[in-house]
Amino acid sequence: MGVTCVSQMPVAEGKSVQQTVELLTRKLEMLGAEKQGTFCVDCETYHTAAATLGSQGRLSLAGQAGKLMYVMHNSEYPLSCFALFENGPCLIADTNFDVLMVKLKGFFQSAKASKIETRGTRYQYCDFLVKVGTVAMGPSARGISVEVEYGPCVVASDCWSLLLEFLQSFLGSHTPAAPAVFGNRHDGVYGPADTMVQYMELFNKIRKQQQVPVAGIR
């Protein structure tokens, strides 16, 4: 994989989420991008349980009450599972990690109605892979995600200007600033965990937007 930027596209005024997605994909197709299948990224939130010292001497987690962990999957990495703490490390494990979470239910409990996902179409345009997705919580569409990957490079500082120029070509005034993870990488190699951190931040942003009325979102 290359260097990736994940951002949210606002819903166009007077349009629905799906209509805005169609406008974006039409722009990509006009640029000459070709469809390359579909994608899905999902996220489920777990919170630490207030466990007490058991008969076998297990450590209490009461002091960590409220700490959140995000368990995520990405169709680009079908054999992997990502576990992230907000402002913390990212663990990359195999898909058996989901089974492990069931066994750890005394320590981590799934937050009610916490699952959020984005699904959509992948497009290839020269060296760029673009994914435009509909972000949903349950049956309801909540927003739009745009992921752009520049394949030939793995150092964010070396290719951000190219990514920015391409993003501007179809996002216009909604082009995002450089992701925070780029600054954290310095001149290090960009990896899949950096993409998942961006999706975690995007999903949390959309969750918060649902807590208050947002103009233009239906």
Given for the second form:
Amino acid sequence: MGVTCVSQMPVAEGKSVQQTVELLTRKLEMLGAEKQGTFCVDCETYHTAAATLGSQGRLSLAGQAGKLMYVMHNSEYPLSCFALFENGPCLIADTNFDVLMVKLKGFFQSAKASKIETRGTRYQYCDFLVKVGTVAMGPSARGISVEVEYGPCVVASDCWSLLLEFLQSFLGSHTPAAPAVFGNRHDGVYGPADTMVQYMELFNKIRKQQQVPVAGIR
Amino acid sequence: MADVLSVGVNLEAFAQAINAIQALRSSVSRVFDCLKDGMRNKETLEGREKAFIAQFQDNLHSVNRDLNELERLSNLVGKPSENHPLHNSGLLSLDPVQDKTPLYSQLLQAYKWSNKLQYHAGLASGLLNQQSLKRSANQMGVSAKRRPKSQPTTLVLPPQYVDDVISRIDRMFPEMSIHLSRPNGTSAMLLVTLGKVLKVIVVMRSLFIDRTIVKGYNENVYTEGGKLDIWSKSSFQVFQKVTDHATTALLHYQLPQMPDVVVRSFMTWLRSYIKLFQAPCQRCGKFLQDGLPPTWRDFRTLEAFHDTCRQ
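Switch from the form predicted alone to the form predicted in complex with the partner chain and print that structure.
Below is the entire complex, every chain and molecule, led by the chain shown above.
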């Protein structure tokens, strides 16, 4: 697993999510990238069931309902399942973990309508693996995720400048800042858990983005 | 060729054994001839049968005798020595089809030729160093001191010496670690790990570098059997490019009389790759060119350039 940067691409002015994705993929193909199949990253939220009655654990009562746990899957690692807490450790387990979660219903309850996923195409350019996906919650598309992985390098701090130059070549002005995980792992070897943490942060950001207009209506 | 057969083989007995094989072959063919000819013409049927049986028995006895003689001689001949000087390639001499695939004789000729070449090159360089074209007097003084010492032929160095040189180089640089192993005979195989950037497999022939393969830090350098994999290329284009540059480097750093200096310079050049992903190209200032970082390191100044940017 090489160093990976996950970022969000804002939807272009006056265009839909679909059209922006198409713009991006066309730019990538002009650069010389080759299409290599599809990918999918999804995330389900659980929260620890509190001992007291009445806390059914709606998202608005998140403070009372205990810590949130995210269970994620990544098509790049089809036989694995990732479970992580917000600022806590990340567990990499095999796919039987989902079945285990069903058995642990007493301790972990699934939040309603919490499943969020991103689906899209993979592109390979030299040693870079680029994944452009549409983030969707249920049937509605909420945003665009862009993931770039540089296979040869495993130390995050080494190749950030290189990654940045590549990102600029096709994202232009929407190039993100260095992800927080890069700062944490100073000279350590990068791992898939760090990628999942970045996805979790991205999904949370997208979830918060759409909640604001809903609250206003109420 | 005489030194391939060692003392264990008794040449006398060998020649006698070959004769015994010929005798055995002729007695066996006599048996079959007798059977083919059948019974001779005699007066009575019994006479014919008796004569035939007597002749048949005689022939079988002679076959038995010859076979015993051959067994006795083969025990005297003894086994050829087990340790081939060419190790596994010595087994090529067992190939019976010499006309179509004369691999073994060609291999021996190639070895002899390259050894002679090495020897002559050493003599020539010694003679040429006497007639120095450089103006500084210091060079002359240094080589005059070194010349009286007869240089050992650098192709046949004791493995201990090679180990010592490598371990000294290993201690030179803190971020580079060299691990030496000899899985295939006397040629050393080094696994050089440079920080967390890359791994290099170096195949050597005594103290000369033969081949290098550069792979990523997270790539697997061992085969399924646990041995060092010296053939498969890296799966990343950047490391395939660096492998090509490393091959160019080992052709560039050449000094037949002082191979340890060559290995040292090669390792110094290799060490400059610790900043493979961090250093921008000195000519164009960018990090990426066609998706590759600056993979070329100048041989003298160790500066980073893109492959297409180098002068």
